[in-house]
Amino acid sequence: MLGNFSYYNPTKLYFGDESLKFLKEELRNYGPVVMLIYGSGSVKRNGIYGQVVDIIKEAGKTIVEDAGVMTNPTLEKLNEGVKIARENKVDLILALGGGSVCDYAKAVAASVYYDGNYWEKFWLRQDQPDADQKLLPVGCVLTMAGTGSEMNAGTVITDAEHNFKVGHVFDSRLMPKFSILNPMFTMTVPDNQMKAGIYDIMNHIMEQYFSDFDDNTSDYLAEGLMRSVIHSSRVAVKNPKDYEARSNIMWAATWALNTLLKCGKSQDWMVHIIGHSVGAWTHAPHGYALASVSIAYYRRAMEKGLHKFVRFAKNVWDISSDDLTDVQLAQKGLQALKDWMLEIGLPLTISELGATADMIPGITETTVVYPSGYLNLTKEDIASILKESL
């Protein structure tokens, strides 16, 4: 290994089918008014918001409820739930949903407090809070498997207004106090968004691993978590109903993006990025909008790091090198990642998504350049990558 970092994560983690047992200790910790956020309604329907109400209440703690937050949370919704903070003066933030809510959670945790522009301090200038800024503790139930915001600091919020969409990495102390993880809960999400979430654990695990020359540790745990995502999520697809799975995916999307696997590396998030952009201009799910342009540009990174991309082959799909050159090895490594977004029903295409080519210029003119693994990219080679994902 040949970086140099330093390595820290505040967030308790409660795991397993009776984890939200721990919820009530929990808020002992914290004052008098709890900000319950929430997506849709979907976590009235299936009964976890009922659950996750009675014991609140039974901490004696007053609601503020703010719902309605949406897959790509947006600039509007986020200074909704700042005013609510507010002017209720809210001592914890309590997320209940997937990775959107809580992103969403952890924005409103850092704006509340700020006096001034948060989203061109925090978003556009990618600035941290000061150091003497209050910042709302934060706490998270999740629902879906996929981004590892449960023990994270990122946030991703959306300019719907001008379909810009972009995330921001806090410091530590925006990490989720605590979250509890209970996979039968991530049995109520629709199958569209489980498939989108298990590809999200995919690629936030390859964004960190398509990157650097060096035998690093972080690399041989990427590929044991890529191993139990790709066996996991077969499993899945057939059964979503199977526990060992769910809950393999679900423990699986934490460490893929609870800052473990990039200590020592160099990290490539232009996938993500590109995402976004996709996202912000036809709504779709992350893991969709990631999955759409994952093998054009994997293609071009290949090229430049074929060394990594035939350690991808044979050490994550079991692909033998016996008669093959290492492009060739590379090359059916490429194939069966393929192969496996098609077998769980992925989309392969930004047109499957609702993209088309008149939309390519926008997109790529709100995709944010970022310094990237293997490559060094330009606006044109955006662009070059979303034609040939269309």
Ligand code: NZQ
Given for the second form:
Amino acid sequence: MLGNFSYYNPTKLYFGDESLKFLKEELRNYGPVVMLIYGSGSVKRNGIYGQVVDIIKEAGKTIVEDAGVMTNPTLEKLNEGVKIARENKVDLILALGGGSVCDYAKAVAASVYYDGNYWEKFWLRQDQPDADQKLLPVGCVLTMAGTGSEMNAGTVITDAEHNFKVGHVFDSRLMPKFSILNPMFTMTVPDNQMKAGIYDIMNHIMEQYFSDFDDNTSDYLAEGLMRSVIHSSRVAVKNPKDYEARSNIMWAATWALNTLLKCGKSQDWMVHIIGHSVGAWTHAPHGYALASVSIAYYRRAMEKGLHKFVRFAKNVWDISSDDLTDVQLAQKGLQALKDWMLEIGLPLTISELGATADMIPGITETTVVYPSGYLNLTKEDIASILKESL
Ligand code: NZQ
Ligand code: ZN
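Show the same protein again, this time as the form predicted in complex with the named molecule rather than the form predicted alone.
After this comes the whole thing, all chains and molecules, with the earlier chain placed first.
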């Protein structure tokens, strides 16, 4: 294991098809005003909103609503949410939705009691809230599997005016106090979003796996999770109503990005950084943006991190090493990844998301580059990865 680290994750999880019943009990721990945040209306159409509102009312709480959180939430919307929370003296923020709604809820929770410019402090300067700053508690009722936002302190916000999408990982004070994970709630997620979520999970694991040269327990955990995601995705794509597959996907998503796998790892995250820029320019679902640049990126990473790509081929894709060189094995592993992505219907190019060659300079410009994983890329490298991904 590399270096020294601490591990602490305070989020309490309730999992299963009856897990919503624990919401009432959780609400007892908080004051009277609940800010209920949700997206563009799917929770009303599938009835989850009604179930949640009934429970909040039964618990005797006042509801303040903040609807219309868009996928890839914007700074403009964040300003609106902060204003609502300030005006209503909110005690608890309850996110009802996918990663966008959960991220946004945490962003509001961090910003309400900060007097200065929260965008500059938390997202541009990447500072943490001061030790004495009040932060609102957040709970999540998750409706889509993918981001892991239900058990981490990540918040990705987009400055739409400048096509600039940036994430900030807060410290553990901003992790949800509780999250309710009912796999049945994910059954109405549209097909493209389910697939985008599946690749998001896979890529979170890969971002942490493809780094370093040591023998690390986290990598063995990562391999097990990847095998589970690959298996369940194949079942879910054929039969989206398969509870076993959908519940495994939901649980894997949480463990893929709840701060466990990164222990003792330097990590990568460049696919996410490039993907965020592609997403800001194309408005593609987050997981699709990641998929569209992955193959070109990992082809480059493979040259420097060959040993890990050999291990990926053998332990994740069961490719036998008979008579193959390390380079051949690693290439077969990458091909297996590509074949699986095609099989489950993921986009492999940025053109499929509407990006054109003339957008490449702009996408490159808004991509923040730093040494990561096995690579130390330049802006020119980013531009050529994007060209290869066209
Ligand atoms: O707008 P609503 O009505 O909520 O509809 C959503 C949205 O259109 C819909 N949906 C969600 N659950 C549904 C459903 N439709 C029907 N039935 C349901 N049960 O699906 C669409 C996508 O939802 P969204 O929340 O945007 O997706 P996702 O969970 O992929 O979240 C994406 C956001 O999370 C950020 C991304 O950058 C993006 O902004 N990320 C957050 C991370 C974190 N906190 O650690 C890490 C990730 O890498 C990611 O960057
Ligand atoms: Zn992601």
